[in-house]
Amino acid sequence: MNIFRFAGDMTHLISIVVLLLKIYATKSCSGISLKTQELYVIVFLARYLDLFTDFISVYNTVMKLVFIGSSLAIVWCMRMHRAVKRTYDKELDTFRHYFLVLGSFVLALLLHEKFTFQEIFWAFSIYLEAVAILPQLVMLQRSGNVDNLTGQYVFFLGAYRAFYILNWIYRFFTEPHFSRWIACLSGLVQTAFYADFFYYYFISWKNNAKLQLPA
């Protein structure tokens, strides 16, 4: 644990709180991609297979449970909640996300650190997380206008991964045997996907204007 990882965990947690606030306070999931949320459920379930076999710390276990539970709650609301599901826009959320799942799994079989069941699924979760935001970004670009809470959700989600890159850099220079190259490369790719969004988010913040993305 270091300050960069803690900051990453907290910004990730804030992004989830913002999204849950949007859904429960407004009874709306307008602008939110169900496909991205479903991908995150797969990411967390695949990554935390060690939840009941390897105990690291209370903090680590609690965070794993929070991420799994919150992602399942979000998907449940978007699919099952009587009021929320009516606000979901299927017409805009058309990204073929199953290709991302298939591609990530094939890549995990080819590129991994150890050929074990748990490590394959860990690599799969890392690859899938790197691209899981794509349906959301595409949906926002198609809609053009982005409401305040949705914009903050995506911003904090991108900031979380940026902090994790700093965490990996820090660990590379302070830990003699640090070798999570899969996470590092995937994190760089994932952060790159946010670059365009960060630019327009900064412009809207600077001009105190509503966030708009080019169609």
Contents of the next structure:
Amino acid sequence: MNIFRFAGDMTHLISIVVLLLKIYATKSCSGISLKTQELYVIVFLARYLDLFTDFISVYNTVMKLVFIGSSLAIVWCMRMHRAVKRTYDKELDTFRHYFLVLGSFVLALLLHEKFTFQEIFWAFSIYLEAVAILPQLVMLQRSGNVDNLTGQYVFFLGAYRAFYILNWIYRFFTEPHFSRWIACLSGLVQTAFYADFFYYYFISWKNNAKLQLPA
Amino acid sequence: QEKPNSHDEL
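Having seen the form predicted on its own, could you give me the form predicted in complex with the partner chain?
And the full complex, kicking off with our chain again.
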């Protein structure tokens, strides 16, 4: 474990806490893409298949349970909670995310570390996570004005993988046979998707103005 | 402990 990876995990955790805070405090999920949240449930379930077979550390197991539990809780809230589901902007959340699932799975069948069930699903989860934010970013562009908590949620979510890229660079130089090219390349693509969001987020922060994404 | 190149990351 290095400081970059720990910072990345904490930033990821913060993004989830901010989203839960928004939903529970405001009893609203306006501006949040249910499709992106559903993709994250698939990402975590596909990635943590080794939850009960490979024990790495207490921290690793606890964080996996937190990520799986929180992503399921968010989807449950947006689909089932009476007050919250009424605020879901269904007509703005129209990205056909099934293609993202299909594309990622096909890519995982072609590009993986080992042709085993667990490795295919691990690569699938890595590719899917890279594109999972797309429905949310498209929805933000459509909804124009972004409320603070939603903006902070997306910001931390984008920042966490940027920390992971620093972690991979650090491990590349400190560990002899460290190679994570699947996660690294996918992480670069994932962080690149946030580039324009980060730009507009920085502008809004600099001008102390509301976050406006060009339609 | 962490096996080399196992998936020790989240």
